[in-house]
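Taking the form predicted on its own, here's one chain by itself in structure tokens.
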Amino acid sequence: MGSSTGRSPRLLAIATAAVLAVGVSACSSSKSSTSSGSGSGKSGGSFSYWSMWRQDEPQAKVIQAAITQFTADTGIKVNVEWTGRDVAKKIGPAMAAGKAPDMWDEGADVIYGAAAQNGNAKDLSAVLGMTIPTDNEKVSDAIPSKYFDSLPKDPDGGQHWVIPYEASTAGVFYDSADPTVSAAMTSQPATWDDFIKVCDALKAKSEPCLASEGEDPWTNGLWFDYLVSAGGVNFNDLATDKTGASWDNPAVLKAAQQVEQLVKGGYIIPTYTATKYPAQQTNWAGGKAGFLMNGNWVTAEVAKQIPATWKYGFMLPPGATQPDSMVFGFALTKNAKNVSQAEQFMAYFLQKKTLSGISTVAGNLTPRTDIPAPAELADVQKTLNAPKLRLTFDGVAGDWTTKVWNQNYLDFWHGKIDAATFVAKMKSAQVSFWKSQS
């Protein structure tokens, strides 16, 4: 599906921008919505929305058949493009140019980074207290807190620029009905030498270990990001670290002495250094390889794809004990005109009858705990039931990932220089970024 977040390089450079004070009723024609519901007869109005779905993708099914019966049941009509993930790089000069919509969605590191960290998205703490129709219960017990709780704050120090409808996590997906995986690993390994003994025990099968898209730095990266934090290292904070010397401490050489091993083990799908998404996707779906690290939304991508035998496994990297968050949802622009009816939609589409598509059409995970997760996805929602989340890549945006991450990063995973001339280089590379910044 390649949507947002993960689905296509991503953590986007960003423009800066003057901070804008947020608050709704300053900005907007029509006042923001407070404790009541939507639903409760027809108020009318309308707003504008673009969408990171194209059409045909189920998740754009989804909303649209909500937009149909909101239309419906509140006389509010939704002007919606489904723009599709360039929504993302619209939207800024959509927004300096004054023609942005009222309304639009995508991953939450998409939006910060586009909107709220520059003050550009609107504060939607009012949609928290509103009923969701039908429902009888106010978004803020719907939606557990800890999903805020994790994202970034904006200028204002607030957390609440997006509402989500779909939830996910990255992590190492395999057939535990494969009988050379379930040969290899009798149970999910404890520790990092325990995981590589089930890459050896592959290998010996002439199965390799790792299915990997080459040319993408954001789902190899998770690797070295799980590994870091396994290692008691906050990535962000590592990352920010204007001195480099965060990347002197010895956790940070063990993680990347760790990935060093996948990459010299041949245990990754020979010629993956040459492919793109989704070639080795597309190999592990077929069996040739063991596992795959990626999103959550991997098994919609691949469900047309797998055996009628597979069944799905997931774990996190061994030592890994804190999974990642990342939500899609929805935003108000810095000028949208409309709040009052698109917030009134917010809390519509979170109905648990409406978001249950996003499970039962869409085969993805929903922030609601009481939707349950489609079959293929089970572990995974167990995986998100963790009391606390952090953010993947703990949060890390901005030009750093494009100017000093990327290329040092596919370099290593490529094979083309050791573990400790990647660290070498990644320091070395960000104090000349930090410096440029200044």
Contents of the next structure:
Amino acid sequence: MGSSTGRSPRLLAIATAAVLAVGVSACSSSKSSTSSGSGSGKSGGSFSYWSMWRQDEPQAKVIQAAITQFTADTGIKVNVEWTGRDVAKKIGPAMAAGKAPDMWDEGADVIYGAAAQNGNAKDLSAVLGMTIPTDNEKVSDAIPSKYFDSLPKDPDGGQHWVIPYEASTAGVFYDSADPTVSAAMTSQPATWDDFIKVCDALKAKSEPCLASEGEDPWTNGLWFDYLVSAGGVNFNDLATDKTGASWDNPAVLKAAQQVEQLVKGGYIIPTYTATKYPAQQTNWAGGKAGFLMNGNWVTAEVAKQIPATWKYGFMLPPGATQPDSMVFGFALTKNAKNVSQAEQFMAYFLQKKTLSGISTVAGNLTPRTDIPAPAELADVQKTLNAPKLRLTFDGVAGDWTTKVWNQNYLDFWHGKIDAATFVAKMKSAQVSFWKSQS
Amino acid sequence: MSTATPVTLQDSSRTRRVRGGSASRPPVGAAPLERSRRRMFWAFTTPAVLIYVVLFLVPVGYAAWTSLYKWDGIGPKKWRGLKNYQTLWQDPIFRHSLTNTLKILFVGGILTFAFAFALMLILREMNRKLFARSVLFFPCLVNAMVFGIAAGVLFSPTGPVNKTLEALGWSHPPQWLATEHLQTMILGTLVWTATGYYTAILMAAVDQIPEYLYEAAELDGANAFQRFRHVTLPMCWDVISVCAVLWTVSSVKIFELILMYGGSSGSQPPSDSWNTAMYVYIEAFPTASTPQLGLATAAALVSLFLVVVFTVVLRRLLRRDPIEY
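Same protein, different state: after the form predicted on its own, show the form predicted in complex with the partner chain.
All chains and molecules follow, beginning with the one already shown.
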């Protein structure tokens, strides 16, 4: 989207600002006169950045360390604000008011939904051609293209509106050292019926098969997403079908019936409908249930709760072949001014030594294949090595989730409606939703 | 309840007749006080009117204008005419949100005022009523956020509330935080916090009622309820009607309580618990999709319309001749 056009006036403005800043700091000795320190050979300037992480989160610590080093190395100052997850709500109004930062970060689904799908995120193709400092390889060589290929396209047809620094997938986690689980499951179940047998075996030992945050349609919906995908249905196609006819596909009903087995079989911790996050996740970490469906960040979230004997196992729901992919990364806002500085930081952060912190400090995965996963995520990284990735919920975005999916799925997950009713309700809600969108 | 209402300002039909029907324009040589008051009217009113127009009417006008477009707040606006209102009408979630708003308004209102009146009855006759009033008022000081967070701990299936109930012999205590109970929980918290607030206001009015009226009623053999019915209620009717309007306006705006009770881990509360304010919030500030400001402003205007209608109706219903004492 022409991020290179108008670069020279911008550089001129930055240079002028820098001269003024030096002049001002020379006049006043009171405030941080050292911070301007653009030494010889350093490009200088600054850019602003809103982060999805709160300051006390490990990812923020990794990024903050990189920022400090980046400023020391390049003289470019980063005005970072640890906004937390609210960044997704604030970024739109901030862009409208002309108060948005140059760069922000979030999950690719959020960046797409809040900005990229309407052309409010800059194209970052130029970053792919940049050389990562110290590693001397191009960004496009370090980050496998499959991550970009799986992303939806912006209005200009581009898929490079985010530069990923953290990769993740969702699936079923368990403690393979749990004697009840290992007795019930000698090897990972190959079919759905095998999985239900495992659940039955756990139930016989009075251990619920699943833990579930009952109020969350996202993590619980992953079951349906995977099962419907195993049946050959693309979730996004299902959701965007204005006629609703796709819901008549027998594969959809079959997936719903499989989910229903989990609910009606009494395999979920009985209190799941009446607690708030993270109560059930904590129950699972305390060994009160066998399996938990979630994104792989859950291992970092429960790291302090699990006993030392815990050994992670990971699998996709039986039948599912492609892992869900969710990346977290940097994006530029539509009217970002300090494009070159922010882009330099993106390439800088992808250095092997810098990015490794996401694995070693934050306990998560990176998109770089040469950075080893933390031990507990070794299986997950293997899953992500699949040649092709699919987006979680096949990239469904927008109001459909709020208006059609969330409440209907929760009603289904809470056992208030059966599989056939769920499918029928989804179909009719979807038809009226798309009618209202025209 | 003012004790000295100047007769000159009461523009009743009788005074108009005495003035020969020329009330709007004072005859030359009218009382100097009235003339100066009339001169001061615009001087004092203009700034207020200006501020009201700039800070209220203009934004409402702008919102009404926006409600006719499809707009994400950043890109260009796309004309939709009245289609946003049509979408609202057809959207089952909005209709449900509207029902919830009305439930909060009426069910919450009736419960709050029933409790507040009961407390008025008790507090007037009570020793140490100042202390009791402070205790009652306390929940009003606590931020709704605190309730949302505390509820997750207190009302969880293994939380202290259910533990207590089990100890008292209730083998299957309710699943307080289940989605289908969220609304009741929200309503309960709301009534609990609001009761103290309205009791405080009503008690301030009750305190103004001269003691001799109660003594006379007592001598006539009136019991506590009769004293409430024939002395307290009529004597503070004005304040009650103001409180009713306050409740109407504030109940339609409630949303932080819903957000905190229902939403966790950054997700939205289940749409079954939304009211219209929540609907506006979700449409204007979605977590992972484009804001729909046209639809959000349309929903906000429907809420505004509701408040106006209910306020006007309430004022008419509660209108009584003021009693002076």
